[in-house]
Each structure stands twice: as structure tokens, then as C-alpha cells.
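First, one chain by itself: the form predicted alone, in C-alpha cells.
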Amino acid sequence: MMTVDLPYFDMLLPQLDRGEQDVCTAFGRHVHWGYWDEAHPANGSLHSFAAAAERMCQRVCDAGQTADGQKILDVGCGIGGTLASLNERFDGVDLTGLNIDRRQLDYAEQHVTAQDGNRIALVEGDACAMPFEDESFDVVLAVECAFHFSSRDRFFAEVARVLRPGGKLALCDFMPINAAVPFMFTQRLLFSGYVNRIVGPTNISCSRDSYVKLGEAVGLSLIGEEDVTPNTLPTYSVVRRIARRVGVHLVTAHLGTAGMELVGRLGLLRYMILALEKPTQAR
């Protein structure tokens, strides 16, 4: 078993085990923030939390044109979330989720089962050294983790050796304005190490123009992308309350979710989702 420093999944894999209510509610599908928009307007609740998790999920995989028939990698692929999302909604279609930490692969095992006609598997393993074979994938999805990777210059190399020719790389991450930047670099001087301690080591420095480069520094361009900063604003709320259910300390929460928000609300720190797609040739 490879090691991990997850704080919140320490926390969150054994209340979830014991069936606690409201962290399986929150967060006994998807461990990400959610998307709110008009059709589907905030009011604090867990089941709305949920679904606004299950909206960004599925934000993710449209953005990476997933369907039908489709072998697609879900990279960081936490308890199975987004694996449940996509066998609920596609058919035919080759499922494969990556993480390092052996206890969330163990979860989604228990948890998602594949429907005729599909398969699912979860592989241990380092999104920066993926085990797998050259062109493998027609999709790969990373929902909000690329923050803990060791190196994103890495993981994009390894996107572009394992998609296929016309295939597309999906995610979605927190993306500092290029001016804020050098903020961001300096943050642990203000709210990082409150942040450290409920979600592990994180780098949330790298800007959407610094994305674009990481894409195109190995071939892939950038086909779509969508700041859905606003969208995103009520998980905050959502998750300072559920803090007191999971043991962190309040001060800590408060404290690192608040930092977050503000810079977040200035318009500094912005969460967006972008696809990209490699060459369906050699260049």
C-alpha cells in the first residue's frame, strides 16, 4: 500500500464505514465541490450538496465528450463517484479508476458495480506514473485532485502517452488568476497550513494559461473551458457544517474554507473546468 497524506479521508473513510448519516449524505458518492445554477438554486441542504456534486461530476464528463462504448480512465478517482456516474449513464463502456490510496479503491469496491455490458476496474497506482499501456484510453477525467499530484509537467506527459489519437483530457481544479499567482505561492504564510491540515499537501498555483502550456507542451490543445467559479460558492457553507461531523477542528475549518472563499469571491482564485484533446496525428 502506497503511503497517502489525506487528512479528510482519514476522517471521512471510517464515519462513512460506520454509515454515519450525514457524511454518507454529503459525501458517500462524490468528495468534491458541487455546481449550483438557477435550475438547481442552493438552500444548505446535504441531499443539495450531493446533487450539486453529482451536476460538477457530470459537468466534467461532457466536457470530455464521454459516451457510449468509450474506454475511459478517472484519474484520482476517490470512492468511485464519478466511475457510479458514468456506468449509470453510458453503456458498453470500459471503466478504469486510478489512486494512490488503497483504502478509497477499497470503498468504491464495496460500492459500484457495473451494469451489462460495462466493466469496471480499479487500478492502485501514481497519476504521474500511470500503469498502463500506450493509447489506452479515448477519455481521461480528473475531477478536482490534480492539486495533490506530484507534478503536474508528469501527469500531463502521462495523459498524452496513454490517450489515443482525437482523445480528450477532462478535469476540473482551482486556478489562480495569473496575477494572483504569486499569492498563491506565498499562501502559507495566510491560510495553507489551516487548508494542509484537512485536505493533505496541496498547489493550487497553477493558472489556467499555465494549464493551456502543460497541455501544450505534450500535444494536447485546449478544446473547451468554463469558469464555473460562482457555481461553486455555496460548497463553503456546506462545508463548514459538515466539519463539526467529521472531527476537524472548527478553528482549522473555519479558518482554511474562509481563506479559500474570500480569495475565491475577489475573483483571485477561480475554479474552472477544461477539456483538451490530442492530435488525432502526429504532428
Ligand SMILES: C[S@@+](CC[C@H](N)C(=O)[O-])C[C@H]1O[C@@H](n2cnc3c(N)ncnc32)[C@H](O)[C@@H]1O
Given for the second form:
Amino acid sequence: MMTVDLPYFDMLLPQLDRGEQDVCTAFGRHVHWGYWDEAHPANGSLHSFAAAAERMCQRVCDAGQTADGQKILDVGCGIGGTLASLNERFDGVDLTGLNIDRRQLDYAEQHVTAQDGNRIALVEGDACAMPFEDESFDVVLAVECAFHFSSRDRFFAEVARVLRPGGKLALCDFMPINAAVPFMFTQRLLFSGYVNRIVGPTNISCSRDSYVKLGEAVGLSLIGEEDVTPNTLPTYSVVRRIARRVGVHLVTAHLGTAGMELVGRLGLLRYMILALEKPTQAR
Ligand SMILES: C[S@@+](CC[C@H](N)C(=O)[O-])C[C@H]1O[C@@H](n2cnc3c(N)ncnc32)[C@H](O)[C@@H]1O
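Next, give the form predicted together with the named molecule, keeping in mind that what was shown is the form predicted alone.
Okay, now the whole complex, with that chain kicking things off.
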């Protein structure tokens, strides 16, 4: 079984297990960026962040047209936040969480319980070699995790394989604009050692257009997209706060997030939600 080094989860999981309050408030359910809007402005609190992370999760699920009675796969399911959200919102759903990290699945197992009529399965495995039958899911979700995968091509091929005809893939990820791809690629070469020590293997040089091409290559067509970059920006200050809390060095916490925040504010790195569909009939 392939494993991935995820230092941020090495830091987060013991704090979550100990019930450290701030960490539990911010990351006790979702471990991804938040979504704020005019109706829900950021106020800098950890509760505001947790609510914003739930809104992001629901937006991605809505982009995938999740509904009662479906069979849904959440790839890179973290500690089960998206599964918990789907379980609360829908009836008769058969939910599967896939994660390469057994420890996160154990945490999810202890904290997420299927409601009557729903089913939740937690499976250890790699998004690039999924342990599932062909055409077994109505929806595949990938909430802020594809940047970790060893190959987005293999991930997309696997999604196309496990989706039923007419099935949907919805994901959110950091996507540089085309002109910034060489810059993101270079900074990855220069700073990968540094980034790997906190986040683990990370590749944020796949643009929105490259994502669309990845989909087309395996027969998935784009059915929806949303650039939510401005809605995510308040996340950076929260991540800085929590990074210090869980033991990341002060300078590292600031440098690690300030660069990404800057390229986000400059419009070079976007945070996008994409939805793709598998055709109902083979072409
Ligand atoms: C930023 S976290 C997001 C977690 C979750 N989707 C959420 O939104 O709370 C990235 C997740 O991807 C998982 N992951 C990384 N590489 C993976 C792989 N190759 N296959 C499956 N999961 C993977 C990590 O273990 C982690 O749970």
C-alpha cells in the first residue's frame, strides 16, 4: 500500500485526539479552505471559519448535484467532514470515504455515525488506484485534495472508471491562471523541500484549462465552474493562527501562507470549484 507523508495531519491529529479546543473548533470536521460571502462575512473567529468550511463543502456537493438515494464517493475524505455533511443533508445515501491515511479514517469512524437509512463505509486506498468496481458511484467528490495526488491523470482515469454513466465529479482545488503555471512550477521546484515539511507532497500547478483537458481525455465534460477565490481569502489568517497553535514555527507559518495569499490576492492563483459529467451513453 502506497503511503503519503502528511506532516500537517501528524500535527493536527494528536491535538484533535486530545480535544484541544481551538484546533477542534477550526479543523474538527473539515480540513479545507472556508467560503464567506456578503451574507456570511468573516469576523476572524474560529467558529466563523468552521461555518465557512461547511459552506465550501456544501457548495462542492451541490456542484456535484448530490441528492437523496445516491451512491457517493468522497475521495481524500479527511476526517469525514464531507461525509458527515452529506449524512445530515440527505436520506437513503450510500456514502464511501476513501483516504490514503488510516489514522484519519479511524478518527472519522469514531466521530461520524450514519443516520437511519444511510450507510457510511470508510476505505483505505489511493485516489490514483481506487479499490472499487467499475461504474459503482453516482457522484465522486474531491474536496481540496487532488493537489496531493501522485498523478491527476490517473485520478481522472479512475474517476471515469468508477462513475456510472451520467455520474458527476465535483472538486475544488487551487488553480493557477495559465500565465502563472510556469511560476507555480518553478516555485514548486525551489520550495518543495520546505512545503513538504509542512504540507507533504503538493502540486498546485494544474490550471483550470488543464483540469478541463484532463476531464476531456477520459470522456468527462465540464458542466459547472465557479471561481471562489475572493470568498476564500479570510482563510489565510485562520491557518496562520492554527499553524502556530499546532506547533509550526512562527516564521514558517507566516512565510508558508503569505506567499499563497499574495498570489491569490494578485489573481494569479485561483481557488475553483469544477463539476464534470460522464456521458450517459458510450460515444
Ligand atoms: C486538505 S485534506 C482535505 C480533506 C477533506 N477532503 C476535507 O475537505 O476535509 C487532503 C486529504 O487528501 C488525502 N490524500 C492525500 N493523498 C491521497 C491519495 N493519494 N489518495 C487518497 N487520499 C489522499 C489526505 O490524507 C487528506 O485527507
